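Read the single chain below, which is given as structure tokens and is the form predicted on its own.
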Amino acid sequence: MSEKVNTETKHGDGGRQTPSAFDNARIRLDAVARKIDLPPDVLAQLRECKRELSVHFPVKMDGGTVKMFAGYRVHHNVTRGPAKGGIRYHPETDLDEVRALAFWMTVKCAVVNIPFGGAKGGVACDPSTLSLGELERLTRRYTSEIAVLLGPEKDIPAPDVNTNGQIMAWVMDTYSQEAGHTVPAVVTGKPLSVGGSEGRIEATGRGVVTITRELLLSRGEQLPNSSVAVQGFGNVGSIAAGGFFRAGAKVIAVSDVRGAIHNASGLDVIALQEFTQKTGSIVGFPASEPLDPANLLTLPVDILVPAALQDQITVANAAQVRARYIVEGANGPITPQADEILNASGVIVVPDVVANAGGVTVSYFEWVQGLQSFFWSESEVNAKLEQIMVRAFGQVRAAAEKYKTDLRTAAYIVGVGRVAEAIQSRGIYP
């Protein structure tokens, strides 16, 4: 019934050929496809993207040189509502890998049930060689190229890998000079200053804990004395990794982009976060002991907590994984390949798709209230959160035990499914 995959692939370890970013979205693409008997011509829409826009753009740097940039902008599929999706600043960033973040997207938002599509965008650099104006110059720039399909009932993006409400203020305001007027509603992640939402910055962490407390108590489980690990310390996983500490869980090992530490008896997670943000990383916080990265991964822990980048979890390490749970924080870091052996080893795999989607939900109510200009308190955006999420892991969970497969496959049956029941409801034009 399916397509081969795309034959755009990238070279691993050796020279030898491994699936792309966008690859390993349409294998799992296909696999649900075949599971739930998806319409050949519903399959065909869903394994390509919409549109996508790739710029090259000019920036002049502090030293009065001009440096070019590559950037993308993605939608996946806009069936179920305005395009919705991140824009990362990365050196690695390319537009294959925009491709699966936008796809991620796409099943996200119809997982957790808000009305929008999938998008993504991104730069290729690296923000911390960038000074404040040039980052600003950039991020300006980059919207100016991409804003022809911007706008609060087109396309909204929100922060994501080194981008923040700063760069979102930016965006907006960019495209507003344009518009003319100024238009809230065109981003989300914004500060509360210019019509940011309470909960915004911490909703995506917040949303991996709520989901792995779920994840506990249907196996007859709580979180309190649970044992957790987790890879990378950014606004995902220092959200998460506090929050856990608060339940009452052992956070016994983080990472981030300098190195990774470890305690046995557990990391005060609260003094951690004050730590990193005078010295600008986890490296040296004391009462830990230095970790090789690699080796976060392979932990006897209760709870893996990939919050990082993108294929973390490969055929490489998969085998070695001792977690008995893990909770996609970050978005794709278990390849398709690594997903079978951890299936077959008994690891439960909460995909990004249901843990990570507290941002993008707490994006939906930001949108809302940007587009009525009215707003909500922090206790009523976390109160909304709670419930959408918790409903969605019920549902994901329902559709496991129904079809007797795992929580990723059955997260793209509640997703996919939805997403197709749109396509055919609205048909095709002309």
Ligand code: NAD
Contents of the next structure:
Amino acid sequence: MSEKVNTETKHGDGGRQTPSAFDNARIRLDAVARKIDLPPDVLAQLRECKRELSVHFPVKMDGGTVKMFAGYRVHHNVTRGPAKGGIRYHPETDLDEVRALAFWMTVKCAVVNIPFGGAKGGVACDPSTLSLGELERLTRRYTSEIAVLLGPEKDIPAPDVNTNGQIMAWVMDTYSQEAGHTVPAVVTGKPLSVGGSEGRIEATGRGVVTITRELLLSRGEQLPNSSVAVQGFGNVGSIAAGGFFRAGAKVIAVSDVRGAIHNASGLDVIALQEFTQKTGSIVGFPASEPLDPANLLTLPVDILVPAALQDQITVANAAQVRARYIVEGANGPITPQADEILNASGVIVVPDVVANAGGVTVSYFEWVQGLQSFFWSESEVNAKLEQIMVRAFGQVRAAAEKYKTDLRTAAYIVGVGRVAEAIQSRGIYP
Ligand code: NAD
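After the form predicted on its own, can we look at the form predicted together with nicotinamide-adenine-dinucleotide?
Expanding to the full complex; the earlier chain stays at the top.
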């Protein structure tokens, strides 16, 4: 059974009627706090973000004009280690969303037990409207604006929605120019040429597949011939879909921001990856028929992987979901209210804080390699990733059994429990 949630909006947000992303994060935190009797002072610390930086900065556009952009970098909690979290470029990114994403990073790093706290950053922009030069100037100026927070022992960004290895290389170069020497460990998800890790690009999607395999095994099932639908065909969605395809599952539907496609006998995902590399979208892929993107989420599949953005499964569509299992590739794709509906109808959900933790896990490996200037092979990286993901899933499952609860609540029990223990061990300064 899931926890009862309070849907009231809790903090000033300009009169928003529905709970914001950070409201939802707090709703889940409060529910877990009750379950594990979290001391009130620890809960109070975890309900707030430690540091929040909002910046407004100018960028010279190609036409000679100057445009102002808003950016954010938030540290939710750094008790267990330096702040870690991606940078997102999206028109709707705002401080509230970045707070929620930073909170999830705190929990996620603790669930997989890597020594980081939680952070996130973002710039409100639509990168599809920017030239490469504008994107570089925006990235460098944003990095410079938030550099006061960054550093290999302070805060280590990584890619997220609409950011990639090239953008991380610009972040690393800008920070290094200002430091006066090369600092590879200030950012992860970099290209191999500047100290990236083998296997980092694939890590999140690969982890999603590993976790799904473990989930099925725990229920006496296997990936081959399972049917899968994937929402989002970017870094996480396309790699996960490729992994499912190689493992013998049937990926029958995928979507991206431009549309969705369907093939009841299974899409050739490797050919689809090549197609999207050439055309920029899944739309128009041969051997498939178009699908209403909203319907992808309600297809009768074994496994549904939301791998696009948050708040995709809500009270509006949760009752129509016919997947047996949902594995959250994206961060926060299911609202707490939708979670209740899914739990009540017996849909098993593996939450983001474990399902998509493969990315931050290999980011941790990249950071370690960067600090030591000693690099591992792809098979070493993948073997260590597999070990951590399998261990984390096992610990979450064990907590679900012990507390007789769903996997999300169990993952929060594991993650929040570890952060709380660290907070109590360190005590309050002075
Ligand atoms: P990305 O930018 O590479 O890809 C996003 C994909 O979602 C694109 O295919 C885009 O077209 C699609 N999309 C956007 N809006 C959509 C919509 N309304 N319907 C269907 N598709 C839509 O981003 P990503 O790095 O793959 O991140 C996806 C999600 O995974 C985000 O929630 C992110 O926070 C999370 N995540 C990413 C990583 C990582 O390592 N990249 C790690 C953990 C979690």
